[in-house]
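The chain below stands alone and is given in structure tokens; this is the form predicted on its own.
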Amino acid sequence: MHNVVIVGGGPAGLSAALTAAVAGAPVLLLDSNPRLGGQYWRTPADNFGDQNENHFDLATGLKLINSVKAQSNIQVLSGAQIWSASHKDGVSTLRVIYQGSEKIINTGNLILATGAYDRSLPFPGWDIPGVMTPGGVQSLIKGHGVVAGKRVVVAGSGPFLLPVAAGLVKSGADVVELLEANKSWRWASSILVLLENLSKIKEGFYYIEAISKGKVRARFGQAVVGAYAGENGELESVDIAKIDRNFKIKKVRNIKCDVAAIGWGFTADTSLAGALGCKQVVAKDESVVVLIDSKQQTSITGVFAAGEITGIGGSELSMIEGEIAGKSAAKFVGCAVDISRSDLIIRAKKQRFAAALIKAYPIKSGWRSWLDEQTVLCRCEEVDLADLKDSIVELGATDSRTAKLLTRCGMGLCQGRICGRFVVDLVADQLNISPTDIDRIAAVSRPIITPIPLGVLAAGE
């Protein structure tokens, strides 16, 4: 019997199942990918080869991994897919699709670990084939030794635009372009934070120089604004832009490629803890986070979180978090383990350079000027910036969940989670007011968690 559920199998998962399991609690750890290692630490079902190619110390990922499975009161569920929950009296119902049919778990300590998923934000023929996130992109590597293409640019804001091009370039790829919305001394003002994270400038350098193998040379102050596709209805060119400091277009150009992996950071996955209903707030960078204590409880006494679903932070954070959330969740089963004062510090080191990257790497305002009225902003419901438009002048939409009911814009079978987060942000510049709290927590709220084929709901426990 499992005193430990936790739900995530990358470095807080993990961190946290081995934490508790040596803790003394029996674990229940289910994971919705085939593999253990999460997006972070993904490696294919068969071997390619060398895996350390396409890893910053993939060690570490290997040694964790191999611990929790080492360990005989962790039981492992892989492929697991959470369609629903609910919290009642203590108690936390998940309702999971394994292996073809539905199991119903029940648990009065949970650790929930779902980690993160790209930032999109939209543009003219950001939905042509060849247009992808930079995590698919790396997915393709890492998971199934694919390169997304032959000429490729990687583009957005953020430091994961560097693993990516890496990749790209250690597989053969050609990096075109790598461009980064914001201008390069953004660091300037964090160089202490730096310092005390060592281990983050080793981890640049290692991408930096595996870029420069491939004379790739990084551009700042420009973003992809464009998207063209050719005769075959994929990507054969796109514009690219230098933008001023709120991302407003100063110039364009246009290059040749037949992928464009742009991405724009992360958002968080809180829709398990939405719906388990876990307390959630915005945080600085304006994105939806689960509220979490000293000890990672959330706001139910019981449930505890780790990871980027607590804000975006990386996998030493994730994994800190993780370990800190395993102690608190084998002590509320009544094992003898305790926080460290050393927990406590790594944590808050960690946190710090959390805070710099958000400093770091601003989405601004500006990129809504990028669009144009045919511009789709709904891939699954094909609702383009006009029809959001229509739905507030000409229907009266006064909020975005209004216009999403009017558009059906983010109703589709991602469920808002591509558009959710920017059609906020587009209904509250066309009214000319501020996003509220409310409606950005409404945008990630998810009843239906992952899809669910009737037959195996009608199947189902």
Given for the second form:
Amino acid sequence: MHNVVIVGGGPAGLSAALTAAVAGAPVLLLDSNPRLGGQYWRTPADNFGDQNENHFDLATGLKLINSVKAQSNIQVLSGAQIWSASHKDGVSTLRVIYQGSEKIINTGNLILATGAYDRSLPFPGWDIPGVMTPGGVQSLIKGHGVVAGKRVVVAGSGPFLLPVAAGLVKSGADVVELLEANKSWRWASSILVLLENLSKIKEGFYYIEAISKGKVRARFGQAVVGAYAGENGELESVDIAKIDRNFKIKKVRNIKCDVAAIGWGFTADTSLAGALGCKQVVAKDESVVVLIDSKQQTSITGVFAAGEITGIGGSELSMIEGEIAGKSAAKFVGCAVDISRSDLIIRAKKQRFAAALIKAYPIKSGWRSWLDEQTVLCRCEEVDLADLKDSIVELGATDSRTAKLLTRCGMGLCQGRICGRFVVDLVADQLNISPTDIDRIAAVSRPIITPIPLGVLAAGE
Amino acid sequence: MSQFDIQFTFNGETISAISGQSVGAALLAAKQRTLRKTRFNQKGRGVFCGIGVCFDCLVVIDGASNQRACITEVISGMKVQTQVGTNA
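Could you give the coordinates for the form predicted in complex with its partner chain, as opposed to the form predicted on its own above?
Entire complex below, previous chain first.
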């Protein structure tokens, strides 16, 4: 029987690994982090002791991680970075950097669970040291026992701001502002979805209770629209604006802080799926996700996908998708296992919650009015809005790909992971057109998945 | 909470850290927030995404440039330097 190869050790990848292994398929699980758990169940090294305080439900994660480790037919490679991948004639080839050298893995049965990262929007000063993503601030607490600063502004949109603010309060930071750009009434049309997902409400209240122990007051309809550095070049204060329902600025005030954790939901990391040739589509929130069928199979037979890369939906949706993908892949290699009706019912319920999230936390186009000509867009290549406009007005670019080639916007080390998504919108804005799905998918296409030193390749297999 | 058990240097200055932390986390804990200077405008940058995605926290470690501070585990005796442009 052939191995099922799984990429990603978060909620989806772990669930997929355990399900496929229990069904009888030998599993190889590749994870880029030093420890399993993904971003959601990120934990520090063992010497940091018990971590339950830093999590809503670490017990579920640890149980899953321990079950995966105890399963004799699962091999785990932690700290494995895939730098390149391709697919031909039913075989996926993964080129992996593991313990300093390259390893080539060929498989006909692959599950992708590569997760997501914070979605950022640009604004004047967002490149100043001290402006961070909420995920970054949380990973410092959960993974390293470090609080990013003393006076922290948490802002942006989406439910993820709550656990980040809660984690900061618990760790002793002063959360001086907690700003949600959208108004809470947006949930009103999704009451039924909330009621069928009571575990999510429970999780929400857990964070709100933790936050309420600080001196934090959450405000809705406000956003950070500017950041200022002190003499040392590091964050000293931010401009906070009351914004209208389209995110246009109404009134601005300034507040001192040393860290601003700002995020606008998440962007799926579909780089690996894209490199293999899996069909990608544009979701309702205009993010690019991997297209799957009811069995979690991608457009390529034998390549499955689960978790955030099929659409942002949180850990519970990721777990059920992982289980279904695990069963599908195990069946594909000949195990006697089937997706059950209850699997599909649970997934549908979690998908309705994911759809409600998109409705409750839209990112409105008014953010584009926060920028000035000198606002950096591409942090890697230091391309600002004036440069981008130039490529269109002076040099005649008529699409985001040409604008990118003319300015190098999105061509730095991160390969447009941070700016690619919003640059598509800014270019279309300048041209007075709407971005096409082809524009959005091109912006996340990355032939090299992670840049690596050539020396590692030279020394490899 | 764990105690400091290792030491490394940042631009020659000794910094204490806890085994298992990343270079970026240990530097932030020591109030070092500017980790590199950009290559065109020499603007300071620090940890942004914190999970290895954005490549903004690049530092020079034991002479090797372009190391992501946020995902590189700190090791006792490491020599970490601010990256200016593409080198130390």
